[in-house]
Structures are given as structure tokens and as C-alpha cells.
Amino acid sequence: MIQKKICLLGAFAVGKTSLIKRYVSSLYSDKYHTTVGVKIDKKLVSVGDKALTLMIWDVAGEDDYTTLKPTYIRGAGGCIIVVDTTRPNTFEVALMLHGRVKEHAGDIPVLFALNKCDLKEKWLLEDKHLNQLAAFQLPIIKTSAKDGLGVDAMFQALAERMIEV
């Protein structure tokens, strides 16, 4: 069986660990708890013939007061960086923190999840901003963690691309 660790990024609030809860336990909640320092949590999945257990490291949101400890990256397979589209700050967030993702985990398979797609009234992303994320050239999965959009298909993406590498 082969592990693999990977780390849910982004600001505060943006839903990782909904996400998170979502693809682990099918389940979903609306009350809002702040992460403190990391969660770790298990999933175990297929990649063709492969089986792979998934150690999925919630990580407490980048803010003023919070940053990224380069130690909670460390040994990652991978990194889903995630966007909450109702908040256009947290999409300069995520910009840094692939920036930071680069400088201490190196060249690993990276995917941006675009969250809370179910509040499309709210949506407040600009083409600039789908452009800029775009030349990346990374996956980009839109996500709700309420309905459950997404959610599958982004750690599976993921996990493929890990197994690739």
C-alpha cells in the first residue's frame, strides 16, 4: 500500500476543512470551527491497479496572525490550494501560498480548488482572476463542499497526479 501525504492550503474560512469532511465522511455542516495548527485525517483510494492511503493534512488558514509553518508542507505528495470564490482576497492568498509550496516542498502536483460554487449569486472571482490561476497550468476544480461538487473528482485528481510523478 503506498501513502502519500497532502495538505489542504488557503485563507481562512475557505472551506478545507468542509472539503475535507465532505471526501472523508460524506458529511457537511454550516457551522464554522477554526482549525489550530493541522488535522489529520485518512482516506484510502485506487489509482488503477494502486491502492493508496491518503493522509490528508488540514491545515489552519493563512492570515494576519497566522502563517504557513514550512514544517506542515514538508514531505507532502501533494497540495490542493483552495479558493473561496465569494472572497476575492483569498484568491491572492492562494497565490502566495503556491508560491511557498514551491520554495519548501519543490516541483509537486499541485491543484487549485475553486470552493464554494454552490453560491453562484456570491461569486465574486473575476476573468482576471480564472487567467491568472490559469497560466499555471495546473487543475483547476470548482468545488462546494455543501453539495459535494467537485470534492470526489479533486482528490482523485490529485492522487492520480501523485502516483504519476
The other form holds:
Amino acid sequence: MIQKKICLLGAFAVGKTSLIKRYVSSLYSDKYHTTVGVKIDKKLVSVGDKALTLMIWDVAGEDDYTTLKPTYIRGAGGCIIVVDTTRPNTFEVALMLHGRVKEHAGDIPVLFALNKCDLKEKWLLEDKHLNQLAAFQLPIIKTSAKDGLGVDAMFQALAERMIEV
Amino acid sequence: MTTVVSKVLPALYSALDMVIFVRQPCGLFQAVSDLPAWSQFWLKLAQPSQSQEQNYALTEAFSYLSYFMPDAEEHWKQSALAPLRSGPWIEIDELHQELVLEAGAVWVEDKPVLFIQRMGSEYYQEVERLQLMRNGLLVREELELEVQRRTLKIKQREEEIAIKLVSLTSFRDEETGAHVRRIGLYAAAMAKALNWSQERIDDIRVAAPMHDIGKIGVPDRILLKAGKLTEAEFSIMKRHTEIGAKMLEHSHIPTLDMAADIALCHHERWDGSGYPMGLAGEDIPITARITTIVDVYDALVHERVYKLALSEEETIALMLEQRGKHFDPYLLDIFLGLLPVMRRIRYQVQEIDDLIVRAD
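So that was the form predicted alone. Now I'd like the form predicted in complex with its partner chain, please.
Everything in the complex follows now, all chains and molecules, and the chain you saw is the first one.
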């Protein structure tokens, strides 16, 4: 059985834990519970005729009080960098984290999740943000942990990219 | 003494809720302390075979540790006495209970020692502390966004009022509301290309349209004269720069301060041949140098009572002749690089007929 470590990274409260919970357990709660440390979940996926175990690392959000430890990214086969579409500040953190991933894990498959897409009336990302992300030529997937939009597709896309590598 | 230590240490490990291992040369970990109840489920997963009882493949049970081990090995190589901590991680046990653990690597008595500790109330206090702080940060972010939203609304109102005021003064000559609005947009596009802050970009968008506001103080017989102005009349006409500056200065409002600079200096020329002060080069405020370029461009490509519109090619050719004379050469190059943007503004902001009042 192939086993791959993937990390969910992003500013605090962007919905990393909620995305994982939606994907692994099909559950959602809109109450914000901060993550301290790392929680690892497992999920079995199929890519073509291959079975793959995803070790999904839910890594504490980056903010003034916590910085990302290189250990957390080490050995990752792929990363999902989460942006909260209602908080432009989280876009800047995502860019910084993308740099950290490149620095510590090299050219592994990465994709950006634009989360909380269900909150359309609160969307604050501008074209300039999207253009900046597009310039990385990495997949950008709109997600909502609340209604499940794009969640399975996002993990599946990353799994497929990791198998290709 | 030995008896006392042998009694104290197990009690201490138990109180700290930790299990201690020594890393064996084979890479397995030998438990050297009692095994707390919480650890037994996990250590069963880490037991390679019956023959190696008390030796565990810890990374089999705790995948998190496999990523900590390279750091731990490095730490042991240095025989470091101070423990290197892994940071906390969360496991879910067979009863679906959350178990928060933290590992540490330390060199003791020439042995590589690894301890795994179950995190207690300290961890949950830390979670509570961070939860409070992050909730606070979220509220602060939300308030900042609300302030930004409201500031933008105020800015839009300010801009609307400025355009209305400038349009009123334009009732007396051939300029139009659309012209003054375009001047603001062209200037803002230049400011953006120069990487100004959003605040300054917003300021120049509102301030540049006021460049000719001083014309309100110029008599009709001069302002509306169809023929060429006499020298005396031109001297009076030139005073619109100072009149505009006087109207706008000393407000302590950054946008109006900027507008005052622009009103005073938008007829200054890069080579020093302009008015009212004959300033040259960078002595002319950059806001005025930008406005000069966009004002001339818009005036040339549009029709006026006294002239036909020039084509864009003719306009650019004329402006290039004035590079380093009338215009700041660097800013003119920036402007020319933005021509597609300027063209879009020109086509999108068309004349508003009801604001055009000509003296018949």
C-alpha cells in the first residue's frame, strides 16, 4: 500500500480542520476550535488502479503566536495551502507558506484551496489576488467545508498529482 | 540512596505521565520506565515480535515520530543534555478519545533517551489561551475590514463631492464633468503603476480633478475669450494656479493638501519654463507632474470650442517632442507604457451632456 503524507497549511481559522473533517468524516461544525500542534488523519483513496493511504496532517495555523515548524512539512508528498476568501490577510500568509514549502520540501505537488466559498456575499479576494495565485501555475480549487463544495475533488486532485510524481 | 532514587523516579515518571525509552543500536526503543495505561494500546502496535519484549518500533505506532527522528538523531549526536521537544501531536485511541502527546530527545548517561509525555492541563490551558487570542484577532480583523469598508464609502462620497464642485466651476468654461473625472482616473492609474500606497492612489484620484478649480477666480471676459489673450490677460489667467492653491490649502486634509500642490504647480514645466514659480525637475511635486501629463493628453485627444480633437498618434508625437521640456521624461515613459489603460478610461468615461455649458 502506498502511503503519502499531505499537509494542510494556512493562516489560523481558514478552515483547515473543517476541510479535513468534511473529507474524512463528512462532518461540519461552524464553531471555530483552534488547533494546537498536529493532528494526523488517514484516508484511503484510489487513483486509477492504485490504492493510496493519505496521511493528512492538520497543522496549527500560522499567526503572531505560532510559526510553522519545518518538521511538519518534512517528508510531505503534497500540500494544500488554504486561503479564507473572506479574509484577504490570509492570502498573504498563504503566499509566505508556499515559499516555506518550497524551501523545506522542494518541488512537491501543491494546490491552493479558496475556502468558505459558500459565503459569497463576504468574498473579499480581488482579481489581483487570483492573478497572483494563477502565476504559480498550480491548481486552485474553490471549496466550502460547510457544504462540501470541492472538498473531495481537492484531495483527489492532490492524490493524483502525487501519484504522477 | 539507590533505593530512594529507585522509588522516586518511577513516581516522578508517573506524576509527569510519561514513558521513557532508550534508543537501541538496532533502532528499536527499549522502555526503561513503567508503562502508563494510555501507552499500552499504542505500544502493542509498536511491538515487532514477542522475542523483543520491551523493545518497540515507536514510529510504527506514532507516524508523527518518524518525522521527528532525524532531529532527535542529530540532537543525540551532539550529546545535548537539554531536551529537544517535538511539539504536541494528537492521536485518537481505540475508544476514540483524543490523546495529546509530546516527545523529547535527550542525552543521559551516554545514552540516547526519548520520552513521550501525555500532555495534561498545561496543554489545554495553552489551547484556551490561543483560542482567546485568535478569537480576538478575528474580531480585530473584522473591525479593520469594517473600517476599510466605511473609509472607502467616505472616500467615494468625497470624490463625488469633489467632482460636483469641480463640475460647477466648469460650467463657466468648456471643461466637462467627464474630463475632470478622467483626469482623476488617469492620475490614479499612473500612481498605481508607480506602486504608491492605496491611500495615496485614492488621494490623487480625488485631488487631480481639482487642478483648475482656481479658474473660478478668473473673470469671464478672460476665461471665455474666444481669441488670443493679451499679455495682461494671460497674467491674470495664470493666477488661477495660485487662486486654486489658496482655496485648497491649510485644510489639514491630505487629499486637499495634495490638491493644493497640484493646483499650484500643474503649469510648471520640467525644464523650468512654466508658471507660477518657474520650478524645474523634481522641485515640482510629483502629483503635479503626473497631472500635467494626463491633463495635456486628455485636452489634446478631445475636441474643444477652439480646436479639433487630435488623433492619439498626433497627440503622442506632440507629447514626445516635449519629453524633458514640458514633461518629466520618466513619468512620460510610464504614461506611454500605460496607453492601453488610458485609452480604456477615455472610452469608458464619456462626456456628460448635461454638464456641458458653453458661453453662447
